[in-house]
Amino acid sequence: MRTGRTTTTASAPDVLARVREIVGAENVLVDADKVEPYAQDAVKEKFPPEAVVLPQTAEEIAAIMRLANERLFPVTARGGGVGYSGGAVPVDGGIVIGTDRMNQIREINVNDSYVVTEPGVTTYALQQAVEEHGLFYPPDPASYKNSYIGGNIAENAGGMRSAKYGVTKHYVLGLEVVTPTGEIMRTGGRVSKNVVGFDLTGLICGSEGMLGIITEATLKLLPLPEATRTVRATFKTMTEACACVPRFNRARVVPVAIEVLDRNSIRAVETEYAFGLDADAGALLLVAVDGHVAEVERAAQIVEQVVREGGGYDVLRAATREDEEKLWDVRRALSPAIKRFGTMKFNEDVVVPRSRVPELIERVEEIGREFDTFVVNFGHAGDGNIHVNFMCDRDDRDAMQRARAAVRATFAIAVALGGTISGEHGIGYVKAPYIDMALDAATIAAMKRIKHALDPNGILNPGKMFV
C-alpha cells in the first residue's frame, strides 16, 4: 500500500551506498531472509522493507533522515516489534531503522531517582537494572521482556500496574529525539517540574513514531516496594466482580493491579490447563497490592474481605512470592489457551470508565453472538481497559469478515459508553479506519497539521493513523 508522498526507492544503489557510509556496511540488511523479521509485528501481516538499517547514535539517524528527505523515501522506526496495531510496520516499504544496537543504560541516578537509557533497552532489562539499586520503574506492558523502551514511549504503553501507577507518559522526564527532517532536539530534562516552552516531551510520547525517532530517554523512578501480595477470587457474574473495584477505594486501598477474566476466559484456561477453577463461573478477579510489609499484609486482608463481601468465592490469598506466581499463572496462560479457538485473533484494547466494564462485556458478548464469532474478554478492570479478542480461522474469509464487523461494533459500544477505541495498543494502520469514531474532525485536522509541520515531506512512518 502506497500512502505517503515518498517517490524514491530506498534500495537504489546510490542510496544504499550512502546509508552504508553512515552506519557501516555490516549494519545495513537487504537480503530477504534478514529483513523479513522486520516486516511485521504481533498482527502478523507482512510488509517487507527494502532495507533495514541498524544505527548506534542519534547522529547516524539524523544523517539517514536528512538523506530520506533529500531523496524522498519512507523511513519507519522500530523497537521490539511486539505491537498490535502495525505502528512499526513499513507499509510503504522504504527503510526500517531498527534500534537493536542502541541498547545501553547510560545512567542510574539513585539520589535524584531517574535513569537515562537508550531506546533499544527492553523494559524488563531496565526494570531489573534499577531494582538492583532499590528503585522501581512501574510501567509493565505484557510484552515487557521483548518490548523496547523507545517503543513503549512511542505507544505510551500501559500494563497491569497502571491502576495505581499510571502509564509510560507519567515517567518520561526528557527525551532526545531525531526529527523527521533530521535535526536532533532535546525535550524536557531531568527534573519533575519543567514548564519552559511547549511540552514537546508529551507530544512525542504516544505519537507512534510519526513525529520523531527517540534516541535517548530520561525516566522517573520510584522506591522499590518492599513487598507485594495477591488475592484471587471467583464470581458468578462480571457485575459482581467489577463492583468490587470502587469498593477498594472506599476501603482506602489502592491495588497495584486489578485484572478480570470473563466466562470464556475461565473456560479456555481451565480446558487447556486444568487449574481447578469453577468452569461455570462468570468472572475471575486478580488483585495485587504493594508497599511496606505490614501495610501490604493489612491491604491484602482488606482486599480479601471486600471480594468475599462482594460475592467472591474460592478466594485465595498468597502468603509468599511463590504463591503469588501460582495465582498469576491463570492470567499468563490465557493468551496461549485461547489459540485453540482460532488461528486469527483480533485483539482489541477498548477502554471505558471502569464502572461501565460489566456493561461493555455484556454488550460485547451480544456482539459475538450476533456475528457468530467466539469472543474472549479480559484485562485491566482497575482502569477500564479491556482486551476484547474475537477468534476465527485466518483461512475462513466469511469468518474474518464477521470478526471485522464485530470489531467495528465493539468500538462503537466503547465510545457510546464514554470510552475510546484504544487504551494501550495505539492506532497504527490497523485502527486507522476507525479513528473518526473516537475523534472529531477538528481534532484529526489539528493532528494532521502537527504532522505536516514536523514532517513536511511525509517521510517518517507514513500510512499510519490517518486515512
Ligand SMILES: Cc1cc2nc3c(=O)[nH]c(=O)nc-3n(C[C@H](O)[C@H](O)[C@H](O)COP(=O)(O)OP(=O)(O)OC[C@H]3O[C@@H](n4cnc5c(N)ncnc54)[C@H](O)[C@@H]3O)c2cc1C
Given for the second form:
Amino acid sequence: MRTGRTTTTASAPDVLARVREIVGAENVLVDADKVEPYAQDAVKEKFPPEAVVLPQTAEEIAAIMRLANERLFPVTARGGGVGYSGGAVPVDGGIVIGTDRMNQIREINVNDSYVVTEPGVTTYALQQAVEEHGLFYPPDPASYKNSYIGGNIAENAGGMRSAKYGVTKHYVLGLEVVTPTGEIMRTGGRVSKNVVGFDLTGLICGSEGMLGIITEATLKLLPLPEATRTVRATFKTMTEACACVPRFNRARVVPVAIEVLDRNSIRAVETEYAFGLDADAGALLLVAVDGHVAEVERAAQIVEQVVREGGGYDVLRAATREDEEKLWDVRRALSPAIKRFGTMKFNEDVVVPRSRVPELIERVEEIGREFDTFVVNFGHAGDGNIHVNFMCDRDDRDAMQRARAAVRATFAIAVALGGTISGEHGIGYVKAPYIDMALDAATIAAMKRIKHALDPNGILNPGKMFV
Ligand SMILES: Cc1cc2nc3c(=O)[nH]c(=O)nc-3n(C[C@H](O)[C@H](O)[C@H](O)COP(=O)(O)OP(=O)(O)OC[C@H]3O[C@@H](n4cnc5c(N)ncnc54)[C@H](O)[C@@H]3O)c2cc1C
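Show the other one: the form predicted in complex with the ligand, since we just had the form predicted on its own.
Full complex below, order starting with the chain above.
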C-alpha cells in the first residue's frame, strides 16, 4: 500500500521532540494502545500511525506541516473516524492529526444566520447548539452523533435531508485551512454571495483531507422548521414505490426525506424486530415533509394521496412526534438487522438520476444472482443515492471474491445509468482502484495537477484516491 514518496521519519526521536515542543508532550501519543483507536475508520482495516498528535490551533498544525515537509513524513487528518472509505487511516504510516481537541463553537450569529466552528465539533452537537437559537443546520449524515464537521466538509457528507436541502458543500460559506506546505489560508467568508478569486472553499469541500486541513468553518444556517410529518407506505414492487418520487414534486411538494427499502431489507427488519410489516412486500417508502404546522399537514395529505394512487398500501400518516419516530424505527433498525446475512458487508453508495433507481435495483439484483451474492438495497430514493449491500462471510474467500466482482459490476451499472460510484462515502483508498470507472483521464490528470501544486512533496494523506 505504501506509495514510497514519503519516509517513516515521523517516529525519529528528534522529530518527536520537535512535535512535542509544538503541541506539548501530553498531546503526542506513541504507545501502541494509545494510537490503536486512530488506526482504523468504519472500514475496519488497521493501519496504525507512528504517532497521533492532538493540536488545538491552526498555528500548531501549520508548524507540524512545515516539519513534515522538511523531514518528508506523511500526515493524515482525522475527524470522528467514522468514514466509510478509509480516508482517515494512515496507509503510508506517519502522523495522524486528530482534531478531537478543536471542539469549540466560536460564534452563532442569529441575524446573519451562520455559525463559526472548529472542525472537531460533532455534527449532532452543532445541530443541537444552533437549534437552541431557532436555527437549522440541515446536513445529516446517519453517522451524525460521531462524525465531526471537519470530516463532513472533507467528505462533502450528505444525508436523508439532502432530497430537499442538499449536501454539506451547500452550507459552507468560508474556511480556515492549513495548506499541505504549512501556510494558513482563509477561503470564502461570512457572506452567501462572494465571487472574489477562485472558489477554494468549493475545492476543499470533498477533497478528502488531501488538499489541506480545515481548522475553522463558517456554515450557513436556515430557520428551524416548525414541524415535520411522515408518511409510510408499502408497495408490491420497487418500481411502483420509486415511481412516486417525481410525482411528489409534480404535486408541488418537496419532501425533506424519501427513503426506500427493498424486499430483503423488509424481511430483515421484520425477522429481527417484528414491526408487523408485510413480509412479502417488494418495497417500503418513508416520506417526511417539514415546514409550518398548517403547511406540513397539507403536504402530508398530498403525499398520502400520491402514494395511494401509486399503488401504496398499509399507508400510515403519523399524527404525533411519537408516532413519527415509530415509523422511522424501521429505517433505523435496518443496519443492525442486515448483519444476520453475513459477517462482511460491502456497503456501497452508488448514485443515479432518481428516475433510474428502479432500473439500478433490477440490475443489481441480477448481479447478485450472477455472482451468487446476497444483496440488500435501501437508501435515499429522493436523490437517487442507494446503499447496495453485498453480504457474505468474511472467512469465505471465494464468497469475498464474488462480492468484490459484484461491487465492480454495480459501479459499471451506476455509471452506465448516468450516475457515479459514490454519492456519500468518498473514494479514500477503498474505492481508489475504481476511480477511472467514474472519471475520464483528463479529469483525473487535472485533479492530480491540483494535488501536486498544493502538496509538491505528497505529504498530506498519501495513498488515497489516485493509487
Ligand atoms: C453508520 C454510518 C453511517 C453513515 N452515514 C452517512 C450518511 O448518511 N451520509 C454520508 O455522507 N456519510 C455517511 N457515513 C460516512 C461518514 O460518516 C462521513 O463521511 C463523515 O463525514 C465522516 O466524518 P468523520 O469526522 O468521521 O471523518 P473521518 O472518517 O475522520 O475522516 C474522513 C476524511 O476527512 C478527512 N478529514 C477529517 N477531518 C479533517 C479536517 N479537519 N480537515 C481536512 N480533512 C479532514 C480525513 O483525512 C479523511 O480523508 C456514514 C458512516 C457510518 C459508519
